[in-house]
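Only one chain is included here, represented as structure tokens and corresponding to the form predicted on its own.
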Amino acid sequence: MKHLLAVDWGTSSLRGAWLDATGKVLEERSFDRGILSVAPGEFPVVFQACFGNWMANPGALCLMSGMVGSRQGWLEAPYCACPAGFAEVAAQLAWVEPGRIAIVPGLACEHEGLPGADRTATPDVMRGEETQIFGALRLLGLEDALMVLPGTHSKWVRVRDGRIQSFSTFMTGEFFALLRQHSILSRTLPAADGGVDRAAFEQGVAMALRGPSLLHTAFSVRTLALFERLPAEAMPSYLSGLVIGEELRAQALPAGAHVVVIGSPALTQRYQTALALQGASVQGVGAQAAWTGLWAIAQTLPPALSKAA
């Protein structure tokens, strides 16, 4: 492999970064062509639009992480359980081209059910975070760590030895936008969302970790407005607090935790504020990972598996 075009597909986004044989990123390049903006038997179309001209080199091999594996993608990718690592996750690899395109495959993990005569397990899913975590633990040297990937749904995991033994979804970015936009709250919030109000969003924080619930607490929202006693402008952050701190709540964090943010800049410093309010550490890597990710993905791939795939 002389080139490998990192691809990261999701829902409603295209990026891709070129790298040469060492891993550093040559050129990165972004599209606004998720999966739903392609129809049906358009892939092949819009990838050569949009990376022909790099997949023309000699030798170049592409992997494809994030939606682009989903039912509604280009070609399903069969979801690899866990516990995984580079090795099981290579091996399972889904060809678009043998030897030259593949797409990585997403995680399954399984939750214990309920108690009771009938235990049947929980399935959980994740498509594209899993190369990201590949590359958070190459770019820190870990073997060992607790992640979490913040988002719209946000996923925390737990890694032993290099591989992602377990992983939970917590869909905290959607249920704010849900409260933000479509509940009653929506009502005694500002148009704009506006800068960060730090104690606002501490205060959210710190009501959601000693609250009940969600369901209880995302009402005060409504009450500190109706008795004036946060400005308006606070009030997105107090709720982001909220909603932030309630996913922290069901981690049950130990103290002195240290906890691997991956996302971007401005969420990878919200949670590092929140999870300081537990007295967690915090350490954060970016949209880097993903591309390290795919790189150190590659390296693990056998020569004689890509060609005779």
The other form holds:
Number of protein chains: 2
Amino acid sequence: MKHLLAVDWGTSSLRGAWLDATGKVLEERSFDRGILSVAPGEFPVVFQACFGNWMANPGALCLMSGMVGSRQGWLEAPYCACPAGFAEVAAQLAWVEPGRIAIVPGLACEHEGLPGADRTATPDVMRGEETQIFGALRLLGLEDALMVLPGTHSKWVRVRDGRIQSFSTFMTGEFFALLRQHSILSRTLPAADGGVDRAAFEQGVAMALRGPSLLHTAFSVRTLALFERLPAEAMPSYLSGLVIGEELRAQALPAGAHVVVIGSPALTQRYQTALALQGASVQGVGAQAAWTGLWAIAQTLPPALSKAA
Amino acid sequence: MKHLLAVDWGTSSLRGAWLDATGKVLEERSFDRGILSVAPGEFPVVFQACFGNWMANPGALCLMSGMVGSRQGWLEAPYCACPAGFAEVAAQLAWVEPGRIAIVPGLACEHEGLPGADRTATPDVMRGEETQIFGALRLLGLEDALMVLPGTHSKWVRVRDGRIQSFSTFMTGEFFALLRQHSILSRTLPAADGGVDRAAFEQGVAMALRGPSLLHTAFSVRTLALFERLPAEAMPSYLSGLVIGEELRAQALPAGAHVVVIGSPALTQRYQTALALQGASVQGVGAQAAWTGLWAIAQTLPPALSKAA
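Go ahead and give the structure of the form predicted together with a further copy of the same chain, now that the form predicted on its own is out.
And the full complex, kicking off with our chain again.
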């Protein structure tokens, strides 16, 4: 293989990295061109505008992951069923241009259904996170792990023998934004988030961990403000603690759990703080996990494609 | 006492009832003039426009409950602390015009604080519901009850020996509206709610009762749509079941619990359906609970005021 263009094309952002034959990142670019901003049929044009000069290199290969493989993306890449290992995902690439541009499939997983007559399996899905997960496993040299990829829709993932066994989505980041911007609580919160107030954040986490539900604990933002027990500028950190704490409460982690957090340094820091309140230890992996995952998939391509690449 | 004008003045609506000396409702009026629509200082003008002709009757008395007694209302009525009985609430009226117009105080209750150094009591509050609760206790002849007042901010209330011991707020109606209108799930939902799809509603309740959190179960609206396992027109009922089921999960009701539901017939019906899935029985009380509560408070006024009234 010569060079690899690794692309993480999500709902609201587009990131690309140019890797040499050894997997070293030579350059990165990011654009405000998530798939929601791209009209149907315009994906090739946007791709060319963002990465055309890199792809002009003879033998360049591009692998993409994320919502670009969804029904609203460039080309729909059918989901791989869990449990799924690195090899299955790598074998089911959806080729946009054979030998040149491919999309990594997302994963689907069936949660246990309801007992009795109401038996209805509830599916869960991810796109893009699977690539970061396989990248993180390589970076950390792990085959078994409990992982979380925090964000708008956080994913909690169980990996055994190098295979993703199951995962669950939590709409944590989206609930924060809804409460922050559109709920009655927004009247209590200052316009800007400011820095993280660690004490207020931890107070929110502790409140949420006691349960019983965010439906109830969220109301404390209003009452703590009403009785002036927490200053307005601490409220965004408190609310952040409430939603992240609710996500952690739902995991019912055993004592001394070890959790791999894949995400930005700022979010990883918040999860580390919150997990520490539960006595869990944390190992953090940054955004390079996506590049490592895509590069590893590129290495598995059959000789014909490797040659083309 | 001659006549009583009973007023329930909330955040988004204003309702009044004209009662004779026996407590019989002679006429009701409702207006789109919740306190959010009333500028500071304009409460007397709005009150006069809505109820002036009733209050022109010699000796007419007006008792009001709801957010009209909040800091953003006509006159702030300090909260009564729980446990609180009917007598305490009736004795702490805030008089807008002595002997003529008064506001019933709301209730505050302290949830247990956190242990250790982080000990921070978390208050909870209600305004207006206390009056409905005392009215419902009279209507049903009860001294002990577990009650729920469903709505934008549902209240779960424990009554013992005729006194409100404690209560908890759940932002159920507001979370439904946020998810319905502003979240990514709104793209999956039809514009109109349509009628209640009972099977979909019950499926949502059952999903939520299994837990672990609405942060996770809400995502199933998206995936059930993605895999076409539930038609779009059933989704609003399913989502309604998810949020109400989450509220019920948080109560951890014992088997065979009996719950008094105070609310509109439509909401009471949904809660009855959801509670039945947990084996609980339901007794419903409608909007007249507010009038009964205000009339009962009027009966307690000291002779001087009773004479004035």
